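Just the one chain here, laid out as structure tokens, in the form predicted alone.
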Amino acid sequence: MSSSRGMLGYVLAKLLHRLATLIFIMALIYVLMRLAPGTPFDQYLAMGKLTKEQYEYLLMKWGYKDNILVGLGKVIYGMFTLSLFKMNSPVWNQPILELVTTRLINTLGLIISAYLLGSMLGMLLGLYTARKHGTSSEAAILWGALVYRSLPVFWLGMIFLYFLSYIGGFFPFTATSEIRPSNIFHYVVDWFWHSILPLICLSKLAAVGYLFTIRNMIMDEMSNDYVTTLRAVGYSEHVILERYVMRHIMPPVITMMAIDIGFLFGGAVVTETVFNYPGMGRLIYDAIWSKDYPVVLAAFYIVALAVIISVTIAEIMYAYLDPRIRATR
């Protein structure tokens, strides 16, 4: 009973902390947007397409002249009532919910695919390099991974586009297809074919991280006394690795899996911009440059909420697997 109460208290404390974090993030984004000069209607006023009265009316309508405290109150209210998604975009003249939903589906497809590709490749290479410790193959993989990790995503994306798409013609130059798919199989194949280069660029964030993390944790675990005892008893290296070592390193890996979602969302902004991929990252980039406050706030709200939920779930799972975690917090 005491263990259940301790777990419940731990979960409630985490949820309250994450709620405060979400409010702080949204408030910070709103303040930063308000400090940035300009509005979406300035160019229309300069070109004479709006009168001064119409310009002032649009500023009042969309909240660009609100006091910062009043604006913060509206943002926090919109978080809990979801009214952030019930208005139209002043730039795209489209319902924000419709605009964000379409882009979110594209980004989730890209992120999930990149995560699965990168994590599986990184784990396999991590296991392989741990088993081949001290060999030339381990050194080659580690050096190659370090070089690959040092390449900026935007630079790597432009190199891929220039040599593999523009010069070689091996892959599509655009991230979206102009042909309407006839069935779901055609859609999946067509989407994967047009998204292969963004997938490769984005998956490197997870692949290299898992490679070094899994390898280092296995190497540390293999030097423990219980592994020496298992070897003395007669267990093979394969059994020791799969039945004992992997079980001990799984809690940190679970936490890492959730945290990586945040990195992938951050990397998606750059990747989608380079490849002109119609996802949340590209939407945030365009909305920031066009000073579209409602779209920026709605998009960041979804991204921040997804990252916070995933990290919270990982921490709760970690505390459930290891009671020492919740006992010290």
Given for the second form:
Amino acid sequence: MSSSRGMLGYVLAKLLHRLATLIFIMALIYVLMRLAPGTPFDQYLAMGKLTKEQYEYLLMKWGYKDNILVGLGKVIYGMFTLSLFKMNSPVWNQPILELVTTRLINTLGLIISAYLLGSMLGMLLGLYTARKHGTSSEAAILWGALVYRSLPVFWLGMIFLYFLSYIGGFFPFTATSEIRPSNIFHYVVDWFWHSILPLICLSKLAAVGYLFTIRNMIMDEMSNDYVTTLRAVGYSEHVILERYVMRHIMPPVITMMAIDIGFLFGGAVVTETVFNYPGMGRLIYDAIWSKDYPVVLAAFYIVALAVIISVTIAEIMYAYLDPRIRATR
Amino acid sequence: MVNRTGGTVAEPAKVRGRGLTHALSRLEDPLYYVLHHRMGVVGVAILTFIAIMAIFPQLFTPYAPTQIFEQNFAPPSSQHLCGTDYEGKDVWTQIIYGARASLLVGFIATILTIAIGGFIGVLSGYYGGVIDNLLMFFSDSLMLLPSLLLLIVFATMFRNGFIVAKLTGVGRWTLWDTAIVIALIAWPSTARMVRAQVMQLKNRPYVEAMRIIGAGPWRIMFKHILPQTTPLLLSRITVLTPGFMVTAASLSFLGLGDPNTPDWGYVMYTAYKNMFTVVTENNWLWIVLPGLLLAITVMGFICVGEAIDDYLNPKRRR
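Instead of the form predicted alone shown above, give the structure for the form predicted together with its partner chain, please.
What follows is the entire complex, opening with the chain shown before.
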């Protein structure tokens, strides 16, 4: 088989596999929600604000009374035609598309900056500690990272809020800005000012993990015979590390980083809660809490899609970088 | 086997007892290594302290966690080190007893995860083919989804009780439910590791020999292959437990925990909810202490885990 056909086949198989994963995830969420009791209209019925007929009508309208299989079909159909986003939210009473996009932009801004910040820092420190193996500066960085890694995200957020915002008064209490910025520059500065604390909290999730993984991988790789040979031939440590060792460890690192994007979405829920940040995680949490299933489905769809696309791209890159992977599939 | 200076030597012909003494003597070597490892000994010290706190909380506080005092939101004093909360319960006592709840939820979730992951990993690795494809499809799918979000779905949807509540008739979300749901979501990484090892083991001559003398697949899988993965499964404990403790605490922090057995996350949740009072009374211990204890515990696990990792990976030793 030629190499390019192998790659194409690999990509197609992967895409099909991921599509199945996406459908499975959405089906899982939908079935779970249908198994749980309650609807968002129950409280209005109990308060007497809705008549029995109005209640029944609302349930029909939002699909709370669908047969579970019919509903599942609707969800899968909605995934492809994007009709998941075309309804109004029963709780927020606002088009789902509008609701989800504004929240998504907020969260993506937070996640992507935290991610870049964290992974860069983690990778650089990982490289540094691997090169300075056995020195006191390595030990200092590792212990510092270890302590930092152990701190729970939400606790870090609370400490920041308490000591820097309430007591110190250096930073705003919430991550949302009340003033309307006058120009784009002002907007960016203002955004940063409000998101700097959540950013630090969230980037912690990425940074420290990479430090340890990359350091351990480099050290494992450096003990291989080929490195000894290269050393004997007379290559400098610098060249060995950058030209040979890094090349071997990059593919798994890329995949790991891609999977972690999903992990950051989870961490974003907690961070957004602490800082009252109107993001995707918070939206999902509130929507689940108020049993607003159309919004939950739409939001989960976006998150799952984002994660799956990034992971798939990473895997294809991995296969491109490392031909052995293609061969086994 | 590995000798004390770190090099590898041939297994000495030691006569070992059966049963418990046998098991203990097998632990002797890693234990010696961990206790003489720089990080390991720090980790063991931390975990011992936290374990004492969890087993004998009475040593640290004169009150019971359910005891209600007259003054709610009392400022910190010599009677109430961290004041009292909105119900008039002593916060210091809540924090001390939180050690038990947090460790418990972490350990239960870990044991369940290892059980599920081990079972599915062995099944998938041994049979291969369709079973393997299907199980790995589920595990891939679960791995891709942010686990905290899925956890929130479970915890919110089943506020009135999940499996344990249905069995015992409690009728609300408990610590056990948190542990069970964490395990239901977190098994894939363990299953994948076990599967990889089983795929290597199943082609060994001894497995072939078992098959020839007529042992059934279940007997081979669970009596002869699974025990070989014990070191892997044990080393998962130090990785999974602290992670699960933080996950459970995050869930509690979001208000989805079990208020009747408050863990550290729940104490932080009440502190966050009453941030204004905490600030006006300058009761910073309420905010700092539970998270600090959680962080210290996590650090203890990481240290011990790092030591065990070095023990299992002679390449990485110093």
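It should be emphasised that the depicted structure is a prediction, and the values quoted were computed from it without experimental measurement. The term rigid core refers to the maximal set of C-alpha atoms that superpose within 1.5 Å between the two forms. Positions refer to the first chain, counted from 1.
Shown in the overlay between the two forms, fitted on the rigid core, is a CA shift at residue 239 of 2 Å or greater. The two forms, fitted on their core, place the C-alpha of residue 135 2.5 Å apart, compared between the two forms.
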